[in-house]
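Shown here is one chain on its own, the form predicted on its own, set out as structure tokens.
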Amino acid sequence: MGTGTRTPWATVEAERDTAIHTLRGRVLEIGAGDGANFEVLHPSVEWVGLEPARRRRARLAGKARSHGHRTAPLEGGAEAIPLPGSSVDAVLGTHVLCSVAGPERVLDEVARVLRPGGRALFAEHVVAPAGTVTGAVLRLARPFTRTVDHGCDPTRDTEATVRASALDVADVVRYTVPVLGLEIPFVLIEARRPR
């Protein structure tokens, strides 16, 4: 597993996909986007998707059907998940917490919809250490990424936000991915709703 040392992106992807494949039961994928995770979800999963963008949701619905998922994606943002409390076994978010308007509210909602003991899995790029070239570049890039990349904020300390939430952090794997001469921090976080 990654340790925060330089890790090729292919290794990060493989470890992320392995973690996603372990999810079971009724799985809510927040910010499901274009359905990139369908290929790695376990075939037994009862998938429920949540996607706020209407055009992406239409494409996602077709891809979901082609992967055997009968439920159409839900409309809305993860700040107000349109599901009852304690209704899913797991929540999956990949590259989502960087772009939601209120990550604390999203994590409150994730905790609410998870069954007691349910798992949350997040794969996210996170804030670079203070005083680093990567950190300076990402701070400069932030206005641009917020505008053109679905609201992405590359300066969020997502690990700290998850730790401060109602979820119990079970495991964090930290990576440093070399991208265009920068060292991009990336985390794979597994958390659980307390029983």
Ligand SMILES: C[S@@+](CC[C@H](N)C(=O)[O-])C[C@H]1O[C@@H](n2cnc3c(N)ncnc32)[C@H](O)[C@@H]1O
The other form holds:
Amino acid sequence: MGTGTRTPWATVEAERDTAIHTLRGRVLEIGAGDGANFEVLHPSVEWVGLEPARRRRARLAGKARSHGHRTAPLEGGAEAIPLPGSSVDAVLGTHVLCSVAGPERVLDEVARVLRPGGRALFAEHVVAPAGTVTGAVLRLARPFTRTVDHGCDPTRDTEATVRASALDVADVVRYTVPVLGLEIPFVLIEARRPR
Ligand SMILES: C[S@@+](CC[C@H](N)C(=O)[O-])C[C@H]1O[C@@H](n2cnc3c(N)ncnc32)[C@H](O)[C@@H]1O
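The form predicted on its own done, now the form predicted in complex with this ligand:
Below, the chain from earlier opens the complete complex, with every other chain and molecule after it.
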């Protein structure tokens, strides 16, 4: 994993949102949370959400309706996506591969539900390089973030996990975001299901 360009968070968000806006067709959003991405999805998108947390899913359902999405969010984890194979044009996940119980299984499922040639877009914070202060702090913080932040593990090498999956990685943009004296690595990964 290379080190990313030092970038303010606002720029990372803007580039992430620009990438999200390019998704088209039937888009499955895994771990959709409170629906933070509704504002940036292209209006033509047929949104399908998946969210395991009951209360968050209820809020998500209301927000989905207010954005004109007619399908209620699906219940469950992305390790077992309740959709048929080859049934979506794109999969979106923002800040979610850090939280899932089994990222490898999730990526198998993403490859299964995508149509051949379909796109997957992930925006994730990832493990910091070995020997850095940030890496040491994130390792220490891990038990705490696992407990209080949606199961978040800040020490995952998500880029390597996506590269090892059945998806073809098309593009990776790496950033380093300065936060409270730390240098948090962040990636924007675009991958495709092989045709
Ligand atoms: C940090 S939040 C991000 C929410 C949203 N994607 C965003 O960018 O605002 C992580 C989300 O992943 C969800 N999550 C946790 N485990 C999951 C799993 N196994 N499959 C799918 N989503 C999961 C959590 O319930 C939470 O909504």
